[in-house]
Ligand code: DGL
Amino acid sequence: MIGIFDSGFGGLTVMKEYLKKYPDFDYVYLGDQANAPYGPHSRERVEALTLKNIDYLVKQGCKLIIVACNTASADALRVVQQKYKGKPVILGVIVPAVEAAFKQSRFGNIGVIGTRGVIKSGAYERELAKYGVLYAPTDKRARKEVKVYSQACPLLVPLIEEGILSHPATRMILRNYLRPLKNANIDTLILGCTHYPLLQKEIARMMGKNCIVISSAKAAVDAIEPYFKAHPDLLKKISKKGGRQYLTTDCPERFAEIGGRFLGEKIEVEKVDI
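Write the structure of the given chain, one chain only, in the form predicted on its own.
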């Protein structure tokens, strides 16, 4: 079974990508709606909440767990990975997006949009600096120097959750957020929040054809195929009966309504106490 964890709804875009690519796997999705959003919490609080939710998924028998929350990936992923030491395998969404962006960027001018918490954490900047060194050619004349331009977009998550995607007000707010990145002539933009793929087409249109838009949700799923090839034993351990479970720590009716919009299908949601 694959467990997908998020503080709320955003990780459902990761789930949707997984369902497209691996429809036969068994999945359990856990949204910690009782404590969402994670962004305003301290790092210590995010670590404690993430550990608690990951512990629950481990007890459910998950062999692979995806931390689909960017805030949890930034603040707590290393802590939970150190605790479980690969049993089960626990992966995040930041590194795959960073790797995809660096490989596809032509000039190294990379933008990141996300919630205030994710942008404040500097997680994408830190990872981009690592990948810039890792993948840079030995020939310094051809070296790709990475420049990162970050933009917090605090209003996008509530607009997306309310389903206000094509409203003129949403486009106006989005255009305002993207303007500094367009002025910086970025060639690649990372969607550093798993809510944002619901606005990806509009974002791509506004940024123009010379800017590649990277979804952290899709990048996380694209990265798992080579991981499975490198770890065939993990692939064998994941049950494949096509099962789906959607769990939340609060408000299952609201979760079913909004979650259904994210996935494009009706879902049944169960409330769990963790």
Given for the second form:
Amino acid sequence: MIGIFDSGFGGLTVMKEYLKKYPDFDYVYLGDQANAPYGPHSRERVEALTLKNIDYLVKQGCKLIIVACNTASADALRVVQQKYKGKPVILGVIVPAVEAAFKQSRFGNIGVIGTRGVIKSGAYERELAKYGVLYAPTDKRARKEVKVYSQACPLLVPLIEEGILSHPATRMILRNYLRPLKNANIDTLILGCTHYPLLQKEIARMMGKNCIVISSAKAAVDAIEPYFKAHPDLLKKISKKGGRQYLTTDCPERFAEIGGRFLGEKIEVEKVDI
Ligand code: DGL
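Just the form predicted on its own so far, so send over the form predicted in complex with D-glutamic acid (DGL).
Every chain and every other molecule in the complex is listed next, the one we just looked at coming first.
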């Protein structure tokens, strides 16, 4: 079974990508709705909450756990990976998004948008800096410095959850957030939040055709295929009966309603105490 963990229902954008690509796997999705949103919390609190939720998924017998939440990936992935030491395998969403951005960026001008927590953590900057230089795909010898421009967008999560997507207010707020990134002439923009794929079309339209927009949800799933190739034993261990369980630590009705919108299908949600 694969466990997918998020602060709430946003991680269903990651689940949706998984279901498209690997419909036969058994999945358990856990959203910590009782403590959502994670974005405004301190690093210490996100770490403590993530540990508790991951412990729960490990007890359920997950062989692979995906930390779908960017904020939890930024603040707590290393800690949970160190605790479990590969048993089970625990992966986040930041490294896959960084790799996709790095590969596709033409000039190394990369923007990142996310919650306050993600931007404050500097996790995307750190991962991008590891690459140091960007080899332009057109000229293997051309080295370009990677420059990262980050922007916290704290108003987007509540707007998206309320379903206020194609509203003039949302467009105005979005335009304000994206303006500094447009002015910096970024050629690639990472959507470093579970929720932003719901605004991806609008964001891509505003950024214009010279900017590639990368969803961390999609990148996380794209990265798993080579991972499975490199780790065939893990692939064998994951049960494949097409099972799905949706668990939340609070408000199952709200979770089912909004989560259903994120996933694009009706879901049954169970409340769990962890
Ligand atoms: N899941 C969070 C993320 O991707 C967004 C919602 C929240 O702040 O909890 O960072």
